[in-house]
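One chain follows as structure tokens, the form predicted on its own.
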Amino acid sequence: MPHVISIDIGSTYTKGAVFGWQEGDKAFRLAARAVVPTTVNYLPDGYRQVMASLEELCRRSGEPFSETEASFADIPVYFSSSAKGGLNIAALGIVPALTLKAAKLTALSAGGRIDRVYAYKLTRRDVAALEANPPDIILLAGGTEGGNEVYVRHNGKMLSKSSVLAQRSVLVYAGNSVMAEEIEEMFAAKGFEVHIADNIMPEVDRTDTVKAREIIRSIFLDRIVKGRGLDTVVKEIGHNPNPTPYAVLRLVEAIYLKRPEMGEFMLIDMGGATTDVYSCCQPVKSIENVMFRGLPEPEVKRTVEGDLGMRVSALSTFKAAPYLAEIPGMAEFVEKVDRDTSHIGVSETEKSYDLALAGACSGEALRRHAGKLRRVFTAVGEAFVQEGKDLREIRTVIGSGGFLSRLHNFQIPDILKRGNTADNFLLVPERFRYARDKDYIFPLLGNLADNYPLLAVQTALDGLEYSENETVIPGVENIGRSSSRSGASCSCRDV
């Protein structure tokens, strides 16, 4: 029987799976599972503790290993990590909702985090901000291809004549192609690190993010191989890792392609700094009596929020929603957290101050995922304005991450209904059951998406535990649709 290990380096802990199969099966068979806290300061003792965990439980179940695998350290490791919280990327555009837009889009699908965007053109204001607190990656955008150049050229400028790249930031120009030569030039001038990729809005109505999302890839991995002693376990295991969130929009990616009868979908991977959205479904759900605005949406779409986690950004997630601050104690927790990420609730007071902590985390996460729905009147009557993705018609939920894997009935709060008024209407799923990812096995499986796809998708569904009541979130009901489901007015695979 031949077996793979996955691994996953988190910002709170760092996670390991032996998986094992033959031929003919279907699904992966989890033959050993061991997690330990990420040791922040250097990396590979974490991974090392969980690779002696993996073999000492492997030996005890006399684990039966197939002609090539004379020990343990003949078993490929693939693995991941967001051990630094993710790799920060500052957006520039030029019209918020559609070279910015397609700019975040980009960064997100990549693996990265937005941590500011811009619009426009830069101030000094703006660019004094990002010398003061310098992202990993500022990815320049704008202008379609033969249009606007003087908004590119004026940020250029800014850029050029800042410290903020010689600190540490990394330009990535992916914008009218017309400007690439004198961009390339202005910056390389000055021994400032550029990399020029596709044009990523090329029309108005069209994105192409393939080049600038692999640059971004490239630069995460050069990035975050150097931090933390993550080289040495490069150099243990043979090869680079996968930037967790990207091994798991392959993993999201390969289950709606491949299990099309799982339907409309969504994934909330909530952890200790970060609360990660993926939604897999059609954008637009009618064409009768809605006009959308925007950028199309892709049928499969990643949101990060840095500032919602359990752990790490408890304190941010504090402030992002205000009712926290209503609950008694809640506050004194957030503080105990905040000091010490690794403390985990013990009391029942205590894990419902958690449990609170993550509806905030997901719900916020979800209402900022979503699209909106707004009531206009025309010359013809009553129509709707859409921005962003219909979620409406989602009928599964699943929650990962360490949290939420462990919740068998968990309800999003009812902060999804507070930003819905007469007129404005959040496009959140209407009802669904909730799944757990009861083995927290979904970024694990990640890792494997693309070389297992089949067994990946199969082991990451048999995994699932689902809740036995729905969840309803009453919402926008029909309003906006066609009594005829036709279908999508637009359709993107771009993701």
Contents of the next structure:
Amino acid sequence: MPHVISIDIGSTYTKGAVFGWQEGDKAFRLAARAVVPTTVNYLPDGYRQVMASLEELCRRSGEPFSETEASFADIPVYFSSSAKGGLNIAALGIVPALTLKAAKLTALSAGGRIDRVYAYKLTRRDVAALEANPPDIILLAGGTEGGNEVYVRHNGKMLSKSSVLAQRSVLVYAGNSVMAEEIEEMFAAKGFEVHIADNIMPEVDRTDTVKAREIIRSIFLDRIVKGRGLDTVVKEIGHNPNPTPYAVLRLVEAIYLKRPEMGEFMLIDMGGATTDVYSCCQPVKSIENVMFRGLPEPEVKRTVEGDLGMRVSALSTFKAAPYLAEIPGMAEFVEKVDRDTSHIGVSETEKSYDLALAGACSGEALRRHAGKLRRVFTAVGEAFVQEGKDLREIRTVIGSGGFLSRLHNFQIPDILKRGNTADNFLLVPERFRYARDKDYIFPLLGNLADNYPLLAVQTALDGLEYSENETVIPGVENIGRSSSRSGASCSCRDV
Amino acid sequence: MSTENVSGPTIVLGVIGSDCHAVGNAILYRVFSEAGFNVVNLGVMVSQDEYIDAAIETNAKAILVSSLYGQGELDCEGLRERCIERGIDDILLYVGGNLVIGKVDYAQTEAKFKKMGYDRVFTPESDLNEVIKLLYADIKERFGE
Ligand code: B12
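Can I have the other form now, the form predicted together with its partner chain, not the form predicted on its own?
Time for the whole complex; same chain goes first.
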């Protein structure tokens, strides 16, 4: 029986699994899995510990290896590293809803994490802040093809004169290509590392993020690998790691493409520090009287909320979800886990606090991921303007990460019910089944999604445990659909 | 599209969105041409990008947007942001017509459109001679011409 190994080096734990399969199998068989605390100072130590215990487990259970697998070291290994929750990227654009938004989408879909964003012109204060705490990557965008040059030139000058790039940041330019040479010269003259990508917003209604994402990902790999000794691991097994969020994105994408019968779905991956949301759906449903505004949304979309999480980000979650303060004792609990981020809720009360915190993280992350619908009145009656992605028809929400993997039933986040007003509506799923990634295996399968897509997808789906009941988020069902149609039919009332 | 070879500043004119009210547009074209402007008239049903395309190609100093059918707010929002990304941040934006449905206080409408980045906001009753004077003055102030 052939085997494959997947390892994920997270910020707290290094996890690994051995999968086996046979000709004709639809899914992997989990042969062994192991977890050790991540050896933060020298990552290969933790990696080797996991490999050793996987080997030991396989030996003890008498795992049947195939002829080509004479020794454990012959089994192919795929691995990922989260590099402290992803590379920090500072995104620069001109207009917040246009090139800046395109820059944010690009950074997130490359597996990065948005550190700071800047619209229009950088000020000296902005530059000082960047110098004080330089991000891994500065993504500089702005201007359509043949369009604006002024902002990018200004921002390029400010950055090339600063010490940000000398310290640690790498510049990726993905703006108006007319400025590419000038920018390249500006930075190369100082000996700074600069990469030129295609313009991520060639026209106002179109984005093109492929090249920029590729560049970001290769910088990412460079950083992860050079980081804390991983280059020795790379040398041993002969290929690079994936950034963990990128691996999960690939798996989610593969499920969406290979298993259309799943329908539209989303995944919430909640950790101690961040909450990642992935959605797979048609971004705009063709509905009469709904006009779409802004940048086109990707069909497979990832967002990362760096201020929402169960432990390291407990305090900022508490601030982002003001209703948590209404729960007696919640403030004290948040303080406690903030002081001791390894604290695990034991008593029933503490468990209920954790549940509330999880609801806030996922609810608030979902709210930020989802689009909005705004009611407007026109000469021909009522109509709606949509910005962002319409998630209403999503019927499955997958929960992953340490906490959600163990949670059997999803709590309706209060925050979502409170989001709607008479004329503004959140485009969140109307009703859905919650499915937990019960073995918390998505990140490990993500590493295998490129080379074994069908097996990885089926294994991921087999590992889902669906809740019995549907979760319903009331208030958004028919808005912009039937009601708008009736509005359109009495169109002549104004003339 | 019609352009005439006059020496005055170039302006772009048109009725925005899917609005097809053509009479006012014809009047505006005549009045502004006679006042010495080089008017690039795009006619009715003009998209935001068509205004900007024309303005870039002709190095126009101002875009005059008309909206008569009541969807002005929806059609006009975002035009300034598009101008910025496409490199004409400092172009003057004028807007006029029946900008909103029903009787809404002018000051309120003006504030709304100014917030959207329009430099001046007019009603159907605005005196076009006044508008011409303002436009010359605004162009002089912004571009020194
Ligand atoms: C004729 C007319 C039509 C004709 C248009 C024929 C044509 N191709 O031109 C037809 C029948 C097609 C039509 C259709 C509709 N119409 Co009609 N129409 C009119 C009507 C009766 C006259 C318009 C006109 O020509 N006025 C004369 C010109 C000279 O004035 P003006 O257009 O206002 O332009 C001047 C000023 O506004 C100003 N101005 C305009 N733009 C700008 C810009 C700047 C920068 C400045 C400084 C000044 C400025 O200067 C212009 C010149 O003096 C008006 C009512 C009215 N009395 O205004 C309704 C009216 C404009 N229509 C109206 C409506 C609702 C419609 C329809 C939506 C009806 C429907 N339900 O289908 C459709 C829309 C179709 C479309 N896609 O555009 C409403 C608009 C409601 C609102 N805005 O609050 C009006 C006001 C009628 C009403 N009282 O309800 N319409």
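Note that the coordinates shown come from a computational prediction; the quantities given were computed from them, not determined experimentally. Rigid core (definition): largest C-alpha set, two forms, superposition within 1.5 Å. Positions refer to the first chain, counted from 1.
- For residue 302, a C-alpha deviation below 2 angstroms is recorded between the two forms after rigid-core alignment.
- Put the two forms on the same core and the Cα of residue 248 is off by less than 2 Å between the two forms.
- Relative to the superposed core, residue 351 shifts its CA atom by 2 Å or more between the two forms.
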